[in-house]
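Consider the single chain below, provided in structure tokens and representing the form predicted on its own.
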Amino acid sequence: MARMTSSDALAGLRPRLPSPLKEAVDARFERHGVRLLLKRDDLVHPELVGNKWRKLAPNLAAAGGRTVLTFGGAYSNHLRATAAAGRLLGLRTVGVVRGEELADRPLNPSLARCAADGMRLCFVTRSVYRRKTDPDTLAAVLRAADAEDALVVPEGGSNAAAVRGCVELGRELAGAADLAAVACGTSGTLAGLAAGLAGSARTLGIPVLKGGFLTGEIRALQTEAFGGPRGAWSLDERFHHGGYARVPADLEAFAADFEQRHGVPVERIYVAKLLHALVTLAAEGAFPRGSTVAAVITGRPFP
């Protein structure tokens, strides 16, 4: 098969960009004498949401052809995405899934969805899942799939390519707000984001994990992508909610009642946690006032 370029997987895949930047009117942020904007990355393309496109699309050209290998939870969105990725552009995808339990269980929504999209699931042990960076792990996972030759992406997408199809993402930001601020799984959007962004913006991150790991994973990212720092940025890591895929009632009643005022579908693990996040520290008066925020929305509820 023929190298696909970079360009091939733009023209393949149809993306919408620049994504729209709109301002959400919000008493709660206006009394403070903020203003939000809404980055809605969630309308880039209809299956490969937000910051799943801007992180696959390089390596989705790297691939030249091969088969791309990927890594998730039962409920990934990356491997969703990824598969979704592979119907559109006729590439061979493999998932592996992290749980060996849940092969002999009914595929669930989400892992269903990629099945549906052709990507062959390999459920692996948790304590092989833990070593999957370890080379020889890594050979036998390779092996165990029959795809010894796939171009591997890491969990979430984020690597140096990702990192570097983020950048576009700040660039789009650039002098548009003061402040521009990320859900954080993998940190590969953020890492980007913030390189991407010019003058005197920063970036805020705020994790969707507990654990306080990203910023040694920021760090050595952008010196994978760059060789170095880039971009004023900083987590706060308050607000995981319990953790990864963790939406308590209080965290589901703000998500509704931000969709009710501002007519945006909230994705709960990501978005809702960063726009609630954002509220308490309009609250906190952690925005000067006259400042502008944008919320970048990476993802949107999945049926």
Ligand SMILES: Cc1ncc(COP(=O)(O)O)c(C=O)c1O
Given for the second form:
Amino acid sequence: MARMTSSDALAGLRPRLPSPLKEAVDARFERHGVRLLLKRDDLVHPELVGNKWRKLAPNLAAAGGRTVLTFGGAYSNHLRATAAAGRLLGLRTVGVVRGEELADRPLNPSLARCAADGMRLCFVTRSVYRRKTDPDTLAAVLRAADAEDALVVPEGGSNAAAVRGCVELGRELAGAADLAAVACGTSGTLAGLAAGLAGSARTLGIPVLKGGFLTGEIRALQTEAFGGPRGAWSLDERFHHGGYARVPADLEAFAADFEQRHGVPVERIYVAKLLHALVTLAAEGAFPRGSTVAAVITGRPFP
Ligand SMILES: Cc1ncc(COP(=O)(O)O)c(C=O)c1O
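Having seen the form predicted on its own, please provide the structure of the form predicted in complex with the named molecule.
The complete assembly is shown below, putting the previous chain first.
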């Protein structure tokens, strides 16, 4: 019998909140008169890492003990975090995975971790996956997963509850920086962060996917979560390095060097692109002298 998930059960997982905020002394910023702060959301919880805690906690509380069904690709950080949450809170979880062909192959380490945490994996074709928000397709997926009463959490975990969960991240940073920067996948984290910062600082998003479609997504998420636009945010679309999950050799070298300089593990798919963007922007003179930039470290490398 699943335990009821409540705010108390989540608090029992003892998240480290507010997450630490540390200055990183880095000549590439110092020479332009800019301070770099690292907002260590990667230290919030060992298994619900970074923005996963902020986005999932309100959804897990809302699940009230029901099955949680969600979506992701074969290496999804979000699927792993949801599976871990299921194990920690005694909730049944279902992961709908993009790529029917994966069902016939050995599980990769990320999906194997999900399965070990008790997540039921349902592999669907790319065409079904694309149509996953269509009500008939979703109903068929829920039936096939024997999870018709499930709380459905969208891909990347970004819904109104998740966006509201990320507001606290902005509040924790308010007054500490002139600009807060975050890597964007679905952009739920940025939508909440910008709202939490309100008038106190600007927010910069670095999309890791090619395509330039996030502006509309952010507006839609903020409207769903708050009833309208919030905060001063912008995107710089130049730092996707070829697209989602592409880590070219120069980015890999950059990330390894950053880890050496600062002793901070750098997740490659999102965080490396964010930090590379900030170093490039500093070199371009994009940040005013005397300003403070906070980089949100939203994740940790998966071993
Ligand atoms: C480590 C990490 N950083 C950033 C993001 C982007 O978050 P969002 O999808 O809210 O834009 C993700 C997405 O899941 C992530 O795993």
